[in-house]
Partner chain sequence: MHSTIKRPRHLSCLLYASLTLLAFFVLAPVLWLLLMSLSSPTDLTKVPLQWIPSQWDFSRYALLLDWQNGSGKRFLAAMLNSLIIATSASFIALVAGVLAAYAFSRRNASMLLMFAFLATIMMPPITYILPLYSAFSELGILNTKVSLIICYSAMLIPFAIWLMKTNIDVLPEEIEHAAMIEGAGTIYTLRKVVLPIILPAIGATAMLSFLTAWDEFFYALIFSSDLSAKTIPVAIADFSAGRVTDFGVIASVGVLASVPPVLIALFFQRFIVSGLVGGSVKG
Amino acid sequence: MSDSSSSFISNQVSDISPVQSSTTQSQRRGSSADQDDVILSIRSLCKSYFDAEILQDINLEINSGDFLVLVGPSGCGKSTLLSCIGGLTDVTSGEIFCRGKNITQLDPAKRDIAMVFQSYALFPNMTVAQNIGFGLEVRKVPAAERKQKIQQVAEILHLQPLLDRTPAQLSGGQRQRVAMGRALVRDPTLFLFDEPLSNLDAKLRLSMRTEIKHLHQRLGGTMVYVTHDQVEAMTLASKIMVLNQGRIQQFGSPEEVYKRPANTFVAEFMGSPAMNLIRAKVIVEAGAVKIQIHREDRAPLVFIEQAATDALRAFNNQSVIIGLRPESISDVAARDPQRSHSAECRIEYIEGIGSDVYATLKLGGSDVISRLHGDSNVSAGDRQQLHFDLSNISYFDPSSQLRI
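Supply, in the form predicted alone, the structure of the chain whose sequence was given, as a single chain.
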């Protein structure tokens, strides 16, 4: 471990206990006005390495108690942004504020920020208790107080039986909990998580994800979490920021990002399977807005858009891209008949996953995935009556790729 990393870890300690009484927690959460306190503010942040722009004009604010997840494909700049917040990477331009204080040029140890690394970064020659309490020891916290705080963190993370073990005697999930404990041993303004679950298998990832969610709910801390896993982002976040090529694509709640993607990149990236993007044509006749989708094997599929906006009407006789989630194309009738359409479609191939059946069909020249009931008895080549739920349909401009 480098001297800078050791310095960062050793200084991530304060004399405040991470376990608060119910009264203290209530005071900490405070009034609604306190809840609106801006914890982290980033203004016009840019980061470049020589001629390569890694982050471009990043602006965001998060409030007390928020769980912000930075998500995007590999190389989009999310880990670089986290390092800039933590002070491990210098910014090229722009400013970072924590509770209104400009921390852009501050050393990591002075930012009141705790970070959990992807690689755990545990000391192999120390026990779990020693790893958790290392920073406290460096800060010369009295032994009795140090022991109390270690026990409190161990109780939160269910590490009591493991306190005398070394990292080599722990599983991946246990090591990650120890790394989290080292951050929790103090009461920082902000927690940073850099893909903490990426080294774990699928089952353990799910378990640890649940633990982190419960931990956030219990402590009410403000967290910024980096992942490339969009399912992880949806389940953990109170706010999501989607990055691509160093730029913010969308910032909002998980529901907003999922149901109202700002552009085709977000539409395809968020969701598993991804949102279906289908070429269609807008036709305005007698005030009604019709959406026409080409089908190779039959007449075009046409439905009337009951909630057409002026922006959509402006595309009369032009192509648009419509976005429909797989669950919006199903063998189960939509709840709102006014915002639904039914059509017989040819199934190209199927994928059964037990609880659901994903059936692929051809629409608008694209492969379109529909989610059928797990008991659906369909086979490749069958024609199936499918229901299109249009209540959450999205429209995109083919030129700009932006939401209409």
Second form
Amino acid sequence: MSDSSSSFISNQVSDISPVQSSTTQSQRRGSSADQDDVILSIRSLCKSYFDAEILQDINLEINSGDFLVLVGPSGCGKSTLLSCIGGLTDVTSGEIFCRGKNITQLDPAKRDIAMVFQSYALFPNMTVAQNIGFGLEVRKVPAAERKQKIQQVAEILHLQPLLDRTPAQLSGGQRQRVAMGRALVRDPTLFLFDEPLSNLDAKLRLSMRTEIKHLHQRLGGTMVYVTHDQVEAMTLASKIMVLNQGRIQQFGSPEEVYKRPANTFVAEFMGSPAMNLIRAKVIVEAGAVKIQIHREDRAPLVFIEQAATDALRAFNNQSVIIGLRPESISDVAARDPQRSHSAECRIEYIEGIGSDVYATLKLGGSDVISRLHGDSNVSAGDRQQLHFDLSNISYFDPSSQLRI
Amino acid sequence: MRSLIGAKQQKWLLLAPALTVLALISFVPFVQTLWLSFSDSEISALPTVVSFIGLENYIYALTDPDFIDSLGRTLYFTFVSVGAEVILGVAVALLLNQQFKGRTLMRALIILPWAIPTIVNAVTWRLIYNPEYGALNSLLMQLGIIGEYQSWLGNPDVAMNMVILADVWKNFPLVAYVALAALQTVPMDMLNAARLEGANAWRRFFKITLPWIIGPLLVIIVLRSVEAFRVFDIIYVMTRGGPANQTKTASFYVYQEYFSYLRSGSGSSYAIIVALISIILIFGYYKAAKRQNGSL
Amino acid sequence: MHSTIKRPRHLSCLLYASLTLLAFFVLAPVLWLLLMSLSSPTDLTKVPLQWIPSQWDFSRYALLLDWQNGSGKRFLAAMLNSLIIATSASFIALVAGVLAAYAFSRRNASMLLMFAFLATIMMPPITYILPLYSAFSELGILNTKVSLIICYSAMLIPFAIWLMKTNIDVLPEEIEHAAMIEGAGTIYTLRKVVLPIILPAIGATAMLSFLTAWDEFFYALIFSSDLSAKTIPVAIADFSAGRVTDFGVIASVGVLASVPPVLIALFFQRFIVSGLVGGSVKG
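Provide the structure of the form predicted in complex with the partner chain, given the form predicted alone shown above.
Expanding to the full complex; the earlier chain stays at the top.
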């Protein structure tokens, strides 16, 4: 970022405009942008370790009740960012505010933040009750009150029968609950979760995910949650921040991130299977914007973009990358016939997963995955009429990889 | 990569007690000894004028054949006793790594010599070596190995070796324990593979086992050498440096220079020379430990 | 252990022969010390020796364990001094050691400093002794337990730091982070979380420190001159060098002085061995 000082100011008063910010394109405020409601605000945060820049110019703001998920591939800096918020890692530059108070240099113990660790980090020498009550004991809460609060939390998390056990006697899922109980009991300003479900098996992970979601809906609370699992991010978040190589790729609602990815990285990272990125050419003819996709075995696929922006028109006679989710290429007709295009395509190979059939075709020189109805009985080599739903199509600049 | 807020101030607070004690009891006295070694200081009840005499003490020390001899004896003691401890220690470790009945008991038993205080060890062996009523004389006589009682510690040719035997008895268990712990980490698969390839026991030991345990062994070898090089207590009790100065080691020499001849200046220069040789050994420890685990 | 191959007969013989030899080598001096302490003076001066006492003589133990006579007083005072000095020095070393170990392990204290600490105990004591002697003499604490407690603390601290550092290093740091996030300060975290977890290592360090302090001779020889501070090694050296002509008395002193360390070593063997070996094998 060339002028971080001006972006710092603009961040306080308005959204960063897409032109100014190279990567943080769609930084949107939550619906009720009430200043009193802001719980966590991070300004121009950088963290470097010797020569390695682990976090670069991180700006974000979340409101009371928000569930922010930091998502990205391993090594993207998401856990370091969480550590910085918790005060377990010092920052190289920038500021962190919690409820308007600058906590950048504040001791972690005084931040009024609770954290659930990936390894649960339970105290092995204490019982479940002592683990949950640790923070209260530190704060010298009277024993009676402490006991009552531990009981409350144990009830919410179904831990009552386990209160006298030690962590070694618990299963993975139970430890996870205790770790959450320890965080819940203090009713802190902010909850931090560092990949809390990654050590659980697949089935337990699903049920804990639902449970966390319910807890959040029931108890409120403001959360910052780190995961590398984009499905977890989509299901839990009210806001998602996608990070890669220490930089914010996109910050927005799950829907925004999923439907309007800010760049090809986000497009490919979010969603499984990933968004198809297809090379295409823009041709402006008599005011109409035509998108032309090269095909090896037959005439190019051409459709008309009816909602073309000026930015897209500027790419006349140039290549762009279009992004289409697998579910936007289907044997089932699109919802909006106005923004749909049909074409016969050759299916290269297929993969059935029961509920759906993923059929791979070749478009613009790359493999493109389409999602067909689970009952469709196509086989490799078949020709199939496919419907391209263009309502959620994305365009990217091939040189900058950014959304057009 | 992680550094906690306020870690720097805390670091020094946490270090403060240890640092204070070590500074006062080790660092400062060392510097004072260094200063004394360049002076003509003597221990005296009267206030004396101490003057700086440069390298004079060192030149004297390095041309003093008695001191050079004592250094040589100390090196001999260090080399032979540590060498014997390592050979015996590794052999015992190999033995105790076999399967046999009573292995646990045997492993517990060899901690005995190490647990007995050095001074008791020295006294015990002195009694065993006693020229008139000693157990060694009696035993060897009854076995028909010697014809008449010997003065083991009175004979300048063997006294040092007899002291070394006592030292080896006391210290080989430490080497054995380290070697045994290291042996237990040697992967069985590797030894079995070598066995299938037709390597005999001798070859398996030198090509697989020894290279595997050499790291921890090096650490303990250097540690033991550092300790052996400053040997004092066992000498003090067993021989007081005799006979004919044949067991007078460097530490004992410096002790006498200080407390018998009261020459603190020249004594300090001897001490510094001994320290310098120790530093070389300590550096060897640093290298060995670094090789062992990279962290220090 | 899955080596089920049966050992050939001749190897078996060799093994047991070596074990017998080893057992003899290790046990003989100890047993002889014990026998000497229980033999009558006439048995001990026979040529060749009367190995098994013609009659058991417990009189030296009675003598040594009696405050009322000279030898007993000298011996018991020295035992008591050693006990006080070794315990106090070990305690100081543990407290200072745990704090410093935490600084090295978790607060990025320089490894070079750690090495400097370790180097201090590898240096021969003759490089410290004279300035310490003058300083103690000026402070008027020569021939007191305090001077030895301070010296022994300095001797034990680096070693305690090293042992505890290797044990703290392997703890998952997240547990301490959790405590801090929960609002605990460093000392609180150390006391309530870290120390309970590394309790076995602390035990091992305490035992080893005690044994080392119990064994020390050089400082004690120089800094103590009478019953008020003399430790048991110095007392033994006195007994063996002095007027005592009965080997049995010297042997009894040796046996009694060995009882505490040998008991500690045997009872806490696993502890101590892992503590001793831990530093060199695991790092």
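Only the largest set of C-alpha atoms that superpose within 1.5 Å between the two forms is called the rigid core. Residue numbers count along the first chain shown, from 1. Keep in mind that what you see is a predicted model, and the values were worked out from it rather than measured.
Once both forms are fitted on their rigid core, the CA atom of residue 123 lies 2 Å or more apart between the two forms.
Relative to the superposed rigid core, residue 134 undergoes a CA displacement of at least 2 Å between the two forms. Annotation: Cα of residue 307 displaced by less than 2 Å between the two forms, core superposition.
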